[in-house]
Amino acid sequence: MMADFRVPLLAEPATWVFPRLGWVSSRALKSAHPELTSKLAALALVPLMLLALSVDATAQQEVRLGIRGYVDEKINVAIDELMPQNAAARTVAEILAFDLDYSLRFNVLEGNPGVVRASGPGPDYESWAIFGTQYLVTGTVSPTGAGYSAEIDIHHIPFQRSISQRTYALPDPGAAGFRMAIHEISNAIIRELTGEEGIADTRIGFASRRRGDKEIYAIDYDGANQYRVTSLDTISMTPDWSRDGARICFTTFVSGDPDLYCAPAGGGRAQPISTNPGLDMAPSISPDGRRLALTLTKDGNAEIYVLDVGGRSLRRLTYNLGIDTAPSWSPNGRQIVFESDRGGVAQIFAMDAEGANVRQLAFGGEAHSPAWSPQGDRIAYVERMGGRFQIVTIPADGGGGTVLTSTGDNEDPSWSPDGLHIAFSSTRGGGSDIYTMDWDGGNIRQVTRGGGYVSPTWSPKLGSQ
């Protein structure tokens, strides 16, 4: 029977990947639970064998590495040094420079621009222009009783004048929310001077063994922050964020199999939302949180269904004999791309939302863990390639892949709400830990360390929250 579903949820598309459960994730299960890993077995066993026969060396996909960037110019912004110079006002100016210069809209001059003073009060405009500088942003951090005041103003260095300011309130630099309230000072800059909405005040949830047991994670999308979502003590996976970011759903063995679970996302109670005989797992909510793609096995094998979040009505999208999973939708709704073996081996395919229009997107090899870009152009899966994971991106209507990736196994990508970034799981340190890279597979950063961390999925933007 299904859970009361409570709220309404729009989410990222799910990363788990149940045709690989049996190859990689029962290494975990083993470990954790024994007593799990027979209820997988013959689930596990149909996969496994197609695994050994995924060689294919006459479906040859096309590579090419490099493709061109989504922002064709960049602005040249500078950040004075913010006064006066305490410990408050260095980070700020810190976690300015690292938003902007990460949303890719922004070259941030390096070096030291505090060196150019102007004798009278304002900046030195014309010493500022000799560096190639389009704006300037300057300001004070000052205590106040309550926490710090950002006075922010941002200057058009060729217009020599002030064209923003504005005052934020700061918690107290060791408080929850300092760090995030910096970000939302970033995303108002980068929205004054591009119009466009930055990312700065995003999460990645996650997956990681830290106490024995598999639990839910959350952290800054920089890597500051890391919290635990869920204390459930027993193995929960693949978390997927609600588009308004108050929650985070996930698959959860609480109840022996796995289900389909909701906690809120700084941490609580978890509510069931799906909870039918068999498999329950790898949510994806539409674009306009009406409909819940997933995966269930309710009537014998894994295919994909949608269930209708107001009506509670629950309709089957795919009817053949291999096992569909991983389903992610298109940003407009229409269409949903996921995973499916029923070829021989798994790989890439995508159907209407109705489940009409089937057709195949990946003719590589062994492939995983699809996922639409909010840009709607291009869709990043997981590809097996001599014996390792990688991570490519194909047009949204299929052709030749770019590879992203090449050091370790990479896997369970997911996009950024602007569509220029890309979270995923790796081994290259060793461990798997969680990265983020630019859309082209450049500029990787690593966000987590440690080991022990899988399954990364990236907020919406949150606001204040």
The other form holds:
Amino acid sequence: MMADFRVPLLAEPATWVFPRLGWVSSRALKSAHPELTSKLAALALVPLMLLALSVDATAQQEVRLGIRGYVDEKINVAIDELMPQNAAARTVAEILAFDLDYSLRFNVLEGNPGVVRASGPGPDYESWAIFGTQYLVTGTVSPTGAGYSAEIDIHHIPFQRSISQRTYALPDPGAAGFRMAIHEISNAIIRELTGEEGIADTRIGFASRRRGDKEIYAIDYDGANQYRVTSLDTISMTPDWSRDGARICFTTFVSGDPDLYCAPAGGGRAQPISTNPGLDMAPSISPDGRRLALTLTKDGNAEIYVLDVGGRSLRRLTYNLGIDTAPSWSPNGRQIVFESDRGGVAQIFAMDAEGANVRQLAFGGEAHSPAWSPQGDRIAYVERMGGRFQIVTIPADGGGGTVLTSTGDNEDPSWSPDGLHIAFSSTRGGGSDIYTMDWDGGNIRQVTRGGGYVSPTWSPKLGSQ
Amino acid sequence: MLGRRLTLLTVTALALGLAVGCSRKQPPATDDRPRAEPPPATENAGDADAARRAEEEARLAREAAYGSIQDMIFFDFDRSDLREDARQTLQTKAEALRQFPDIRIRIEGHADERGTVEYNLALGERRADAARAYLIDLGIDSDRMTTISYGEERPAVDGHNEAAWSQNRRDEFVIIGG
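The form predicted together with its partner chain is what I want next, because the block you gave corresponds to the form predicted on its own; please supply it.
Whole complex next, starting from this chain.
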């Protein structure tokens, strides 16, 4: 399948591809040396490569602990200045560059290095080739009556030809769907060049603590367009985004006793799903959307149950005196990972979706909040180390863990739908905010600002929802 | 519409619950009723004084009972077993509850901010259950007590140190009837 999409590449000779160290995110370069980007052309390539090396080293705040690569080879893609140079065109270029860089499948050069000017009708392929560019994105963003029309071309630089031309309708930049429409262009480019599905059209839900209450909010994965999902004026917490994207389920005190409710992900009236005496909490919706794993205390202490949402039947999975909670489904829906303090201290366990074959997965210190990767091969969780919480991942079939964070308290990991990123809450900046990082702990990015934000849940791909 | 009304009711109930919980030095509003009644008209001033004194004593006794019933108990980190000081506090509570059998309470379990939201909610419930079970052992009718956990969501003391945490690992006792 992947090969089909890569047809334009054919059998490329390895020799023309520049060494990766010649490439640096233009974003990092700009932030370190803003005056340099326009003068890139004046620089000889060898100094540029050295510069790139040093910038890369300083831009990386936390050491990457490579477990193994999910993305084999990054593609060098440049995003030319989009024409005409209006605000909408610049926003489109910025979002495309962010999304492609974030996807981990590209080295992105954003903007035009200066020497590369089209002399004829097409781009100056040979000049772009000097920069090691494999693909070049060019285009125009023109106003229409109802918004903008983005005509985006993708060029294969070594073959010196355009391989894709598409036109996208964008709403007015002030409209709610403007950025999401651009994220869709990013996903189309990612699909075109890698055959993979991008995650630029995702959001992150979370709980916001204000004056003793909590409400559920959501935000685009890049930190734009924060909006409120619930307005229940009570404690609503631990949201979980349904795999079809339509609903967010959470625990709320709206009836006085903590119950499980679900609300439309875009905001709207919350409906009760599970309202037993005692706690109804820690919802985790199964990948097929038909079942809900949750924690109830109606039978004495915290145990894990599975609710068949359609038939309303309830099945109890755990039977012991410990606190069993925080269930998370494996991507095929056959297993559930959870936390239990049955041994005295909270630890990570897994079991079949029917409750059989319980086994302990992690054997470190106190551990909480496991989350099974959508790729199925790893489980992220939180472990207390030296009095602070850190995010750890382990192979789903057991084995040694890899610590991904080191600053502040870091909690509640939630995987992106492609399994390449993890959202989490962290107090590294003082208050608790939502951050994302790569699967190996690299590229930590702050998503919310201001503190009081906890319990992230990464949405599935939302498309035009 | 119904949901909205329920929300308001819940918020009001919570606010009242918190107000009662925070102001244990003052008699609850229900106690104002007997006090507000005019003294009975009688020719024997001594009898009237005695009646007033008895009434006042009853009011004070009830006030004292409210006070001891609302005394919080505290827990060690990540524990829900009752410490010796908590047992003594609960024994005093049990006496007051036996003395005033009309009083009903809600036991609210809380946790400090360390630990995850979900785990702390379960831990708070365990703490509320531990107090309830001990009061039942001491002869208090289980129908007179409900439990709820707020986990780490409603700290009594703000702060990110042991002084605050030790005050936040607690059970609160809210009088909901009587």
